[in-house]
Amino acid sequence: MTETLDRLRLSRLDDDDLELLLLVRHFELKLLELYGRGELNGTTHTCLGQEYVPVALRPLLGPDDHVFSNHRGHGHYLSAFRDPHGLLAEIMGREGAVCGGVGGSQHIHRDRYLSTGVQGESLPVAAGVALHLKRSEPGALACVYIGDGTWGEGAVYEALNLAALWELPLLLVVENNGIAQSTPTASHMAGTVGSRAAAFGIRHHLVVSGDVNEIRASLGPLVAEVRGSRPLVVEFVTHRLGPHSKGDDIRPAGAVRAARDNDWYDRYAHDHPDQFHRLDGLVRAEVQAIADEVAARPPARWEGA
C-alpha cells in the first residue's frame, strides 16, 4: 500500500473510548505473552495496530445489528461486549468461557455476534442475515469484517452480487493491513477494493485516518443509509503491528517500522500525555489481574447445546 495513516494530531477521546482502546491493546499483548510462556495452546491472531477500527464503529452499531467477525477478531468482540474475562477464559479453556472453551480464539458465538477463522465464510452468511433483517427487522443491519486477503475468495463476490441485487442492509468493513499472512497485497490482488465494489454498483468509502472521532463523524451518515438497505464497503487503510499469528512474522524491518510509525498508541500518548498515562497504567494492571484470575479457574466443561 502506498497510503499512510493521517499523521495529524489525534483528537482527544473521552475516557471510555480510550479505556476500550487500551483494553484491546493490553489484552492482545497479554495473549502473546501467555503464548510465549507456553501457558496457551493452539494459535491466535491479534489485532495489534487495528484496535481503533471496531472502537470507532462501536456507537454506530446497535443491539439489533448482527456482527460477523474473522480470525483477527478479539477487538471486534471486546468492542461489542467489553467482556475480557469471558474471552480470555474461552481462549484459555477455563470456566466462564463464552463458548464453553470449545471455540478458542477464532470461533466465538454470542447473541448476534459470530466469528470464524475460515476466510470469506462470514460474508454470504451475513448477506443472508441482511436479507432476513430487511424483511423482518427493518432498520437493523449486518456488519461483516474481512481483510484484504479475503478478496481472493469467490464467496465474497457472490455475496456482493446478492447485496447489490437485493439492496441489502450490509456493511462490509475491510481492514486492509497490506499483507495477507505473509504475502503483500500488491502481490496477490490486482486492482483495488474500491474498483471491485464499484463493479457491483456498491458504494466504497476509504478511511485513511486513525482518528476515532473523525472516523465516526464520516461514517455516521453512511451507516444510516445502510440501514435503509443501501450496502456499503468501508475500507480502512490500517497496519498490522504484530505477527500474522502468535509468532510468525517474516516481514522486512522496513514494513514493521512503518507499522510502528503509524501506530495510534504512541501517537496518542504523544498528543494527550496526561490522559493517556493516567489510564494506560490502570488498564494494564486491570488486564494483568484478569489474566491472573482467569488462569486460576478450573478447566471449562462443555455440557452440549
Given for the second form:
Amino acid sequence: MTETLDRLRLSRLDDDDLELLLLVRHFELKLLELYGRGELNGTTHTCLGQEYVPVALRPLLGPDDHVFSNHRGHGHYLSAFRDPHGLLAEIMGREGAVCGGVGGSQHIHRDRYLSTGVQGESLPVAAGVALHLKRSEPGALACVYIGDGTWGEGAVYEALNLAALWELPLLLVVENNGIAQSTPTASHMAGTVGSRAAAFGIRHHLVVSGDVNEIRASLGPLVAEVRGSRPLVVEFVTHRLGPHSKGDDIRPAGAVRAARDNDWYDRYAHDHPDQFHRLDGLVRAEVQAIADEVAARPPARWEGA
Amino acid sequence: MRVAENLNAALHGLLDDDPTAYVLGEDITDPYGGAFKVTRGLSTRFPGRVIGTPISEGALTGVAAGLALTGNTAVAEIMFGDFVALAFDQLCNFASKSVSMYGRRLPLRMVVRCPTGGGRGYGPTHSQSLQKHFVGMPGLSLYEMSPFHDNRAVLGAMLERGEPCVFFEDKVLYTRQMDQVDPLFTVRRDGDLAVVELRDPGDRPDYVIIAPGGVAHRALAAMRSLLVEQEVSGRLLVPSRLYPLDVEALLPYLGEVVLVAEESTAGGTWGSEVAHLLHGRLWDRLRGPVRLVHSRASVIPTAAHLENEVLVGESTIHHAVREALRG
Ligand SMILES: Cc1ncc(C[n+]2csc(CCOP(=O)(O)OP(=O)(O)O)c2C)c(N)n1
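In place of the form predicted alone, output the structure of the form predicted in complex with its partner chain.
After this comes the whole thing, all chains and molecules, with the earlier chain placed first.
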C-alpha cells in the first residue's frame, strides 16, 4: 500500500507551473458555472482533468513553434499565453476578445497559435506549416493537439503520411481521454494509436503519467528530435473529468469516478497540501475577479471581414 | 501560343518572381510534368518548390493553406477538378473561413487549380464542372481560365486578393490558341472582362451572352451560325473572375436580351447567380428574364457521341438565343 502511494505521489512543481494548472482548472470551472447561469452563448468544451498535458509541454515549446489546437483548447491557449482575460472575453463576446468574439471558444488565432472546430482538419495545414518551418526556420516545429476520436478522420492519415514521407517537424499530441463525445474509444477505434503511427514509420510515445515534471523529462529529448525533422506521436492516456461540452455526460458513474480518482487536482492537494492550499484559493479568487471584470465590459465590436 | 503553354509560362513566371511561391500536386514533377503537362519543366527549374504529393487532395490543399498561413504563395493542382470535392473541407471550412473567422483579416495567398469539364472522353468521374458548388462562399474567390486572359495576370490577380481562390481550367482549352477567334470577331479587354463582338458591330447587338472561358468558343460558334443563318448579331462577355462577380463591369455591355451559358448542369448555378444579380439591375430594361444555358442533367458519358448529346455546345446555345429572341 505504501508502495502504491509512493508511486502515485506527484512530484513537487514550481509555483509557476502549479499556478498555471490551477488557472486552467478554475477557468474551466468558471465557464461551466457561467453556462449554467445562461450567461454564455453557444457551447464550450472544457479540458477539466487534462490541464496537465499542455502545462507539461509548455517549456518544451518555444515562440517559434506553431501550435494547432482543437475544440478542447482553453488549456492549450492559456498555457501558451496566460491570457485568461482575452480568452474569457472571446468566449463571452466582450471587448478585448482575442478574436473579436468571432471565433469563440473553438476558433482562436493569435501569433503562432490557431484552433479550429473541425476534427482532424488542422493536420494537413500543420504539415504545410511544418514544411515551411523545415525550409525556412529549421529547429521550429508544428504541434497539433487531437483527441482519440479524431483518429477516425482521413485527414489524419493523409497528413501523417506526408509528415513521415517529407520528414517534417510535426509533433502530434493525442489526448486520449477514452471517449469521443459519447463514444468510448473501444467503440470507435480498431487497433491502437501506436500501431497506426507505426504503419507510417512514425515514432509513438505513450505517456501514462500525470506528473508534469516526469512527463517533461521523458519528452524533452523526443521533442528535440522532432526539431530535427523526425515526426512524433505522443499519446497521453488522460481523463476527461467534465462533460463533453456543457452538460452532456452520459458516462456510467464508474467511469466518472475513475476519472476523478486519477485527477491531478485531488492528488496534488493530497501530496503537497501546503503549497496547494496556498495557491488554490488565490487562483480561484483571481479567476472570479477576471470573470467579474470581463462580464462588465461592453460587447465586442467586429469590423467585419 | 496554346493556353496550356501560357499557363505553364505563368507558373514559371510566378516561381521566378516570388521566391516564396510553391506549386504542389499529384504527378506534377518532371519528366511527367502533370496529367495535362501544365507544370512541365517547373520541378527541374525550381526543385524543392515544386512538390509532387501522394494522392491526397485534402492534404495537399491543407498543405497549401499551411504554406499560405506562414506567408508563402501556394498553388495546388487537383489532377482532375472532380476530385476537389475531396478538398471541400479544407477550402470551405478551413482556408476560406480562416480569412475572417479570427476577428481580423488573415491573408492567405493560395490558388487551387482545377482542370475542369468534359469534351475529352474522360467519363463521368473526370469531366464535371463543379463551379456551382463553390459559389457564394465568403472568403473564397472563383476564377475561370480563358483564352482571352493572360494567365500570368490572372494568377497575379488571384494572389493579390489575399484569400483562397479556385481556378477552373476547362480542359478543352489547354490545346487551343490564346486570343484566337473567328475573323468575324474581335476581342478587346475591359479590365477583367473580355468583350468579343463582330468586327463591324453596326448597331447594338441583338443579344448578349455571358460565358466563362471554357464555353466561350462554343458561344462564338453559335454567334457565327446565328449571324449567318438568322442575321442576328451578338456580343460575348467573358469574365475571368466568376465570384464575387463584378456586376457593374457587365452593365455597360448588356442589352435587352441576355443569356448566360455554362457547362454545369442546371440548378443552383453560377449562371443563376449572375441572372439574379442582373435582374436586380436591369429588370425594367430586359425583354425577358436572363436565360440560362446548361448541359443536360446527366452524368457525362465517355463515348464521344454520347458526351456531345449531354454537354452544352454550339447548338444548345444557338437554340437558346433563337428562343430568347422570339421572346
Ligand atoms: C469533423 C467533425 N466531426 C464531428 C465533430 C463534432 N465533435 C466535436 S468534438 C467531438 C468528439 C471528439 O472526440 P476526441 O477527438 O476524442 O476529442 P475529445 O472531445 O475527447 O477531446 C465531435 C464528434 C467535429 N467537431 N468535427
